[in-house]
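Here you get one chain, nothing else, as structure tokens; it is the form predicted on its own.
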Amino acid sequence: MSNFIPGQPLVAVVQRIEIKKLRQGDNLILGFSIGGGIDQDPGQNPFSDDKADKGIYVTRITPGGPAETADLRMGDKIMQVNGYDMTMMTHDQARKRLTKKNEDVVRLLVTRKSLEEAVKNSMGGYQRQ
């Protein structure tokens, strides 16, 4: 039984985050790893408080790098990379999005439990125990 009701807005906090990323020699570095992905177990992602989420979360930002400069966090759930729905994609094919070599910059749609947690207080929501 889920808490959606027909008619009744989701609540989904979204952050725009746009990274550059840093040139070394042939490469182009955005300082973060990914982990999820429709094709991997979702029960092994610690970052979602539901074990059936299958998608793609950062799981390790680099001290210093374009990341973490452009403030992406780690547990930030990528919802998009340059307008392309990240929701329902492999591990792979978001790595692949994620490190096209024609794109310098990239933007990201995530959404962020402490965001998540900041409008449920703000509505006067209740906090889970």
Second form
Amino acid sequence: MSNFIPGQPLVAVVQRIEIKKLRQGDNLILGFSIGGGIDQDPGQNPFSDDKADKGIYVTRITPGGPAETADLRMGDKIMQVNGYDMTMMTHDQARKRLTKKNEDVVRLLVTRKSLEEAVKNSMGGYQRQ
Amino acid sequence: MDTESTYSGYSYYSGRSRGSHRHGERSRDRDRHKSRNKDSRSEKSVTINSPPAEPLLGDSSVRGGEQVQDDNWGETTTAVTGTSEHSLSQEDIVRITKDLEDSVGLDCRRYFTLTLAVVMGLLVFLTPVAFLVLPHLLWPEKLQSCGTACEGLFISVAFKLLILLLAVWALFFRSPRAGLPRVFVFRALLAVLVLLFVMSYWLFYGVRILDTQDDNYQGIVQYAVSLVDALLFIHYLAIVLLELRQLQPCFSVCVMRSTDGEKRHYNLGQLSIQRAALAVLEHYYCDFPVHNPALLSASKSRAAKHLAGLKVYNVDGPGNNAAAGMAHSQSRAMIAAAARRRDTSHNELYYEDAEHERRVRKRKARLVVAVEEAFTHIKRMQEEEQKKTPVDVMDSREAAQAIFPSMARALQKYLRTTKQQHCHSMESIQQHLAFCITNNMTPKAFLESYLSAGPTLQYSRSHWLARQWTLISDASVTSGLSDGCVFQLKCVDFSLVVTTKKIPYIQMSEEYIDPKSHKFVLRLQSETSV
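Form predicted in complex with its partner chain, following the form predicted on its own:
Now the complete complex, all chains and molecules, led by this one.
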């Protein structure tokens, strides 16, 4: 989330989140909504620090859904889905990656600001020791 | 005298044909000797008056105490400088002399200029002809016979002279629009140039051809042709200097009338101040609504009431303070008192204005109805009907007279309310009515000229056109317009203040945008639930 330069290697603190898809009728749903993408307007993203960041962000979490159970939070930026990079994806490609019918489980790598701060705090405490 | 001495450099030009920009060849006018006499009789209507310095208490001192009046009377005379005293007496003299020889003097000057111009013109035109004819008269036996080329040149001389004649007639022989205070510098320069030129040609001719009795006639003819060519080029120079140079707008002038603040803006080219003043006056007659002194009486009465409200008494007695100090302190005291007192005149003004507006609107409504009704009484009759029915037929003037009485009262009341009654006489109203009837105009069209004040030219000329305009300017009136220059045009009732601003230099650059480069994208913000 910090110092995002398109095309350059990105360093971020990520959290692994595993979501089991829930079957609702004919569909397998994950229980959250995504926004963003390289074909979208990054200036309208309320969750990003850098308004040029065209990554995929979690915009809504359905209460009681699988995503909420898996501790996915609103405002998370999705970096990888099942090993596939999500930082340079169009919105539709991202949607397709998440909604593959033959996958039951999606393993996400997400990053959020609180993660970085937590790491910094813990590292600072370690160094003091 | 200050005003005279500053322009000593111009006295040469000023003496010459002052006040007249007359028929035709002003450019050819050149009489140095007469100018000396004319200088002494210089009209004060010419230029450069320093605005008279009136002391602040000019009016109020009269209403003050008796002792105050004496001292201020002394103060007033010392404030008037030597210049204005002299100019006052000069004005008297000039007025007297003008009364005595007014029309005679001016006409003399104009006709004198005209005859001089015609004489010069004839001289210039006949010079080439003289060049060609003199050898035949003086030494015909020695002269070589004129061959084909030479006779061809005769034709060319003839046609060029004809063209020159037409061109000079077109450029210079126009009825003059105005009499300006000083001579046109450019016309004077052109006249000098032409005369010098012709003189030098005559000199050359006299020395090299007449004295030596040259027998090469073709050379003489070519010489005459070259003279005519050069005259045509001088005429071209005249067109450029006199006509073309001021066409491109360079300055924006703002003209404001001193009595009611009417303001207009015009674009002028590079003109001398007197020509700019002339252009401004012509625009004034066409654009500005007519000057109506009756509309200004209200503000004057209000001003009088302000001053009448306060009286200043000198408690200390006369002669204690210096006259100037007392004048100052009195004026300051008055201003302070006026600021402090509770003035309700704004209230009166507001209600008066509202009342006046209501009255005007009521009268206007009555007038419109009366006129519309009057117009329904007459009907235009067609040709065929005229022969068929033997009804009493009137022409437009009689028709106007017939319907006029029904609207006369309403119209007069309206004009009285809007204080325009002296602008329109009954005769002029009836004429206008006949005019409108003849041209099939509606009642509204007839009324338009009475509802709003039109430009000065609309009204009968003799009554409204000022006879004499005075140009008051710091800079010399033959110098060109410059940025920030201010001059005044004064007539008897009011004055027009003209300020000049230069139109700025515009630096423009170019940018090319490929028409194919206009591309657009949608601003998307989709949110998909997964």
